[in-house]
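In structure tokens, one chain follows: the form predicted on its own.
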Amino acid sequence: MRASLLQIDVNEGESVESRRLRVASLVREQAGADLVVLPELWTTGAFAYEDFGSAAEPLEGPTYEAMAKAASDAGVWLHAGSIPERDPDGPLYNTSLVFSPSGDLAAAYRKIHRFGFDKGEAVLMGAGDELVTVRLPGTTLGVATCYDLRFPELFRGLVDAGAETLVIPAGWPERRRAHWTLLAQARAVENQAFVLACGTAGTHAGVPQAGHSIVVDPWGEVLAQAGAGEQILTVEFDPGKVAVTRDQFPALKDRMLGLTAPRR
């Protein structure tokens, strides 16, 4: 499987409709990809909380109708990311979206962590409630969104609901970048599935990005990893090395705790 992971700049001089444009050009590029991935909240910047409510739209919006369109002309699967939604019967959300390769929206997901600790999108955006995966010609993703990383009982869930490929959007800090990649690397390790991270580049509201998307394989193996602007992130793997790894170490039939019956 190839993906390609487009680390995006999100600079505040370009303005949203701009950005759009920019991006769904670089999708329609990666035509011979598989699978393209884009970061959270590209639109606005993941640290831009002021510009939520001016740049929400609804799920169909126009970054939905954009992205849509070039998961289609390039004929690839497409994570567009995420978009701060506005649903017109409650708060906003942090809201990943997931195309076909004929662009039909293949899932949506609401981010069930909200960052920033009683402030920014925590108190500005709902929590999601569902986990989602998504099944491609194989594999099965597992949609996951930043801040998320970093409870691992979420990730359990979607491999529970047999995801193999881990998919992360991020608008992670410059700041934090070690845990970025430490924790990348231990939800690979912990559910034995490919991790596939995408961060933006840039400064969101002041706040520098810590860039460096990432590839790492079941085994924690970093299979590429991009630098801090923005680029385009593309690498090969083997699908079948989930089942390959499951196999060869066992370590997920071991598990004793959150089961209803241990697995013995």
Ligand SMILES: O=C(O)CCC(=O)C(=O)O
Given for the second form:
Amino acid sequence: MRASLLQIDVNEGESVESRRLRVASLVREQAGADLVVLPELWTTGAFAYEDFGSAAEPLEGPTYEAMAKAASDAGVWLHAGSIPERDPDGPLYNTSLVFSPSGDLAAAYRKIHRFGFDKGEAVLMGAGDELVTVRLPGTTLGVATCYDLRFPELFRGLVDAGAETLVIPAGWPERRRAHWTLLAQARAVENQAFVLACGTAGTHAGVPQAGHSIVVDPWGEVLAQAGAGEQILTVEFDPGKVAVTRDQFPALKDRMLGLTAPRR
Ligand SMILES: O=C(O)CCC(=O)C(=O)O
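May I ask for the structure of the form predicted together with the ligand now, the form predicted on its own having been displayed?
Let's see the whole complex now, leading with the same chain.
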């Protein structure tokens, strides 16, 4: 399976419309890949909180349209990263879109863990409440977004739902780059799954981005890692390695579920 992670430079010097056109053309250039992955909130920037309201789109808005077309033009599965979604009957959501090679929406995932503690996304957006997996030829994707990476129980839920390849678009800041790499490897090792984690480059809303998108195999080996700037990270991997790893080192079978706190 060939995957291309598009680590997009997101900065205020480029308008959302220009970036959307540019990204669509980069996706088209990936014809021949099986899967293309974009980062979190690459239209506005994950930290451009003050722009979320004005940049929010309905699910089937301009980014949806452009990415559906780009996926079908390239004939690839496209995890189009996330958009600030305006639900006509509810709040904003940080929503990821996955398209099939014919340009149909295969899945939408509303980010469950919102970042910012008592400000930013955590107060401006609603929380999703559904785990999402997507069946591709050869593997099942489990999707999560950025801050979700810190919550191992979400990934265990995805594994229980059949996920073998964990795809994580992000807008992770440079300040915590070490956590990004460490957690991507941890999620791969503990879940015996591939991890494809695609971040942004550049600086937006004054927050330098980590870049360093990463692909990790089910044994925890880093198959590829980007640098800090805009980059297309292309990697070939064998999805069959998940079953082999889980069979040869069956730690997932030793999980002890339903543990309770000690009685006092
Ligand atoms: O957890 C982190 O350090 C970064 C999370 C984040 O930036 C986000 O979810 O947008």
